[in-house]
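Shown here is one chain on its own, the form predicted alone, set out as structure tokens.
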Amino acid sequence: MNLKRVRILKKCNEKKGAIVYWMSRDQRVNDNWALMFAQNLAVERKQPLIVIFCLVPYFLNAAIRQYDFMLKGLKEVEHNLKKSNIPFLLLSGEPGRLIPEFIKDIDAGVLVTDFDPLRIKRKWKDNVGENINIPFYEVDAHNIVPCFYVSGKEEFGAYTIRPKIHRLLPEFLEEFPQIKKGKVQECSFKFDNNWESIEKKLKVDNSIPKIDTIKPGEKAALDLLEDFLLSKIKYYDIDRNNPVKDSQSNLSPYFHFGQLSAQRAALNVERMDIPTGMKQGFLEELIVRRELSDNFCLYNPDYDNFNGFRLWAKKTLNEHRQDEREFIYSKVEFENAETHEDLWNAAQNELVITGKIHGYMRMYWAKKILEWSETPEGALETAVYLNDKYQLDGCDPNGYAGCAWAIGGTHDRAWGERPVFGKIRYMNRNGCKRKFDINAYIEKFGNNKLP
């Protein structure tokens, strides 16, 4: 595999031992470049494998939606794994703890982990470098050039990192080997995980119904994608900016959870005998954008708040504090739909009800809390709680970055300037209306059709 997908997060001297793989952004088997660098090592130091993933009992503002997806994914990992005669274990409790506890009582000899940009998670690996006293590496499974070796800043928007992603590409986007299967030394360790107890062990919001519409797990994104492709990525440049046509991909949970890889879709989507540009828009969600979010998130520490956003976004936003708001409204007020517009009001309703709110309405509904909020800073704070808490795909570089583009100009420019937004761009219904049909959408997702 290409080593520039790894990076050394702390240099020790080698030593004997297991080869740990702590499984954590990327929750799959196949198609995972962290698994295979960990496999590598194992089979060259003739060494026994074991794969751990460390559940946090909360993370962020996530409910029980998601941890309930995540687990039924881990489920179908433990399963694959056994296929390939390597064991998994899964912890409950805090990883800068917990990993190192674990690191010194098999006596570990190597400790691999998948990249996120995430604060939370490179705190958790500080943590983990720390009290530990054996090498410890870092692989990018999540993008497909590597967001680390992409560029060493944050990036103004799409059209600067594009050309070095694009550049990139025929160096990165390759095909997979397949995993070995009993190539590595056997495991003396024998683990049982029990995951009723570790469930009950939790503390999330239990009030947030479960999705069970979506099906979790490795097999189950792999036979969505399949699907978008034979039916749907012919059409999704035309009508994947209306919400009451069932256009996207719907795979942004199976790519935030790493039960899917952008790597495998992309290659899947550029063997398609169709027209180059039926390909392109989706490519451009997948690859550029995704990985524009995780760059905003990785060089951008303020990323889920005002001090996140540029200069000039700040300038203009504090201009305009002082201006009248027609109608504000408190998070609670957001939160259970109770605006005096029906249309925003049904794509709270989307995301409360699926899990979810289609893209484009979704820009729509954060440029609102702008609009409808005493200020912006109370702005992004409000759509970062709604979006982590109900979005099936929360607690995302991709939410973050979206919310700092509807709120504060993030990847974007400034506009013509008006009262609230200053030189923020603005979205209102009537731009809705040209798009998509504004009352079939109310309609599917109204306030009557709460549960």
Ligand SMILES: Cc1cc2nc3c(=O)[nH]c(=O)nc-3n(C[C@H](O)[C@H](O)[C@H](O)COP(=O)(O)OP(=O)(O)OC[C@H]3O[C@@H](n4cnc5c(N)ncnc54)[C@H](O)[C@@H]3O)c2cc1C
Second form
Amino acid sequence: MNLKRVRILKKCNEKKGAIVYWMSRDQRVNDNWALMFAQNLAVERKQPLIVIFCLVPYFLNAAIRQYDFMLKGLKEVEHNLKKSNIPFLLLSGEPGRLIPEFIKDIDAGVLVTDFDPLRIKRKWKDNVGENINIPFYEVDAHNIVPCFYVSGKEEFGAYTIRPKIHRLLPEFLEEFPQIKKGKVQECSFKFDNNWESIEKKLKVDNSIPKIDTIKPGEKAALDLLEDFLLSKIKYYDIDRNNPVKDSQSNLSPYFHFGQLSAQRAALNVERMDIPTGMKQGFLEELIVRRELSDNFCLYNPDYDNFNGFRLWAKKTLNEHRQDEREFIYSKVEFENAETHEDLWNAAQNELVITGKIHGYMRMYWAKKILEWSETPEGALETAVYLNDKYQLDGCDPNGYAGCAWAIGGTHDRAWGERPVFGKIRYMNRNGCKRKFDINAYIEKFGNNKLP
Ligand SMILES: Cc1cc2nc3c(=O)[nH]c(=O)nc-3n(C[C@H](O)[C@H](O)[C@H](O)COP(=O)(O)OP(=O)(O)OC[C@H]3O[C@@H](n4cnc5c(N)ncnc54)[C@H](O)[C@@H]3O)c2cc1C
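Structure of the form predicted together with this ligand, given the form predicted alone:
Next comes the full complex, and the chain you just saw is listed first.
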């Protein structure tokens, strides 16, 4: 495999012992560069391979909704690994403490993990790195072009990262190779994961309903991808901004939990025998926009707060701080869909009920939170809070980039000046009316009350 996907987090002398893959962001067995790298090391060194997942009892604002989806996917990972005789261990607690303890207990030789630009994940890795003395590698199994390779700085927007990604795609958008031939050493450790008792230790909000309409796991992800390519991609460009039509792929929860590789999706799209024009829109979102979000979170430590906005955006928002707001709502009022506007309330209801607002309405939803909040800081906090708590694909770089785009002009340019927004791009109800049948949307979600 291309070793540019790998970077070393801790250099140490090599020693004999099992190769441990600490699975975190990329929760799948197929098309997983990090697992492949670990497995290749195990074959080369004739050592056993062990996969571990460390379940923290709470994570940012995620609720039982997201945990439930993730745990079901992880059970499938355990099942699939078993077929290849690779043991899977579910740990429960703080990774910074548990992983070094485990490494010591089994006298492991190498630790491998997958890449994630979020602060909390990097902190965990720092803590682990400080407490082990074996080599520790990180593999970007999430992006097609490795995030730390494509650019060494925060990009201004899609227009600056796009040429860099496109230049490197011929090198990185490659088919996944077979695992190196040879046998991984039989593992003498046997783990019996007690899922039930670990689930009981969760300290998350149990009141947010689980989502039954989106089936978790690697198999379901591949089925949905196939279905999208067969019946929907042709209309993606024309209809994707119409929230009344079901024209998006709905794959984001699978990408978020790493149950599906974006590279797999891109390869399958590339192979399709349809005009290039029908593929481009989807590939732009899947590759350029998604990888731009990872770039934003990797290089901007303030990706989820006002300080992370560009200078021009901070300046214009500061100049409009005192502007009179026609409506001001609290976080709770937003959360309960208690604004004066049926269209916005419908979007919030869609979020709470389905776990996924349509992409176009996500923009409108966050823009109005800016318009109806007392401060831009408060607006961003509300948007991030609701996004992470209710979206099945929340707590994701795409979410932080999306909220920063809507409220702080991140990756966007300055527009005509107007109250409250300053030069941040504005959206309104009439714009929605021109794009789609807002009454049909309101009818669908408007009258639904919180379950
Ligand atoms: C305020 C706001 C909040 C958002 N929150 C999230 C979030 O929490 N999690 C999340 O994954 N996306 C988020 N997005 C980005 C985007 O809206 C969703 O990725 C998309 O709607 C998911 O639906 P889909 O998989 O059907 O998308 P499709 O349109 O089918 O796109 C396919 C894939 O491309 C990527 N993609 C599409 N649009 C974007 C985008 N604008 N930016 C980055 N990547 C994109 C996603 O990985 C998506 O799954 C947010 C956008 C905004 C404006």
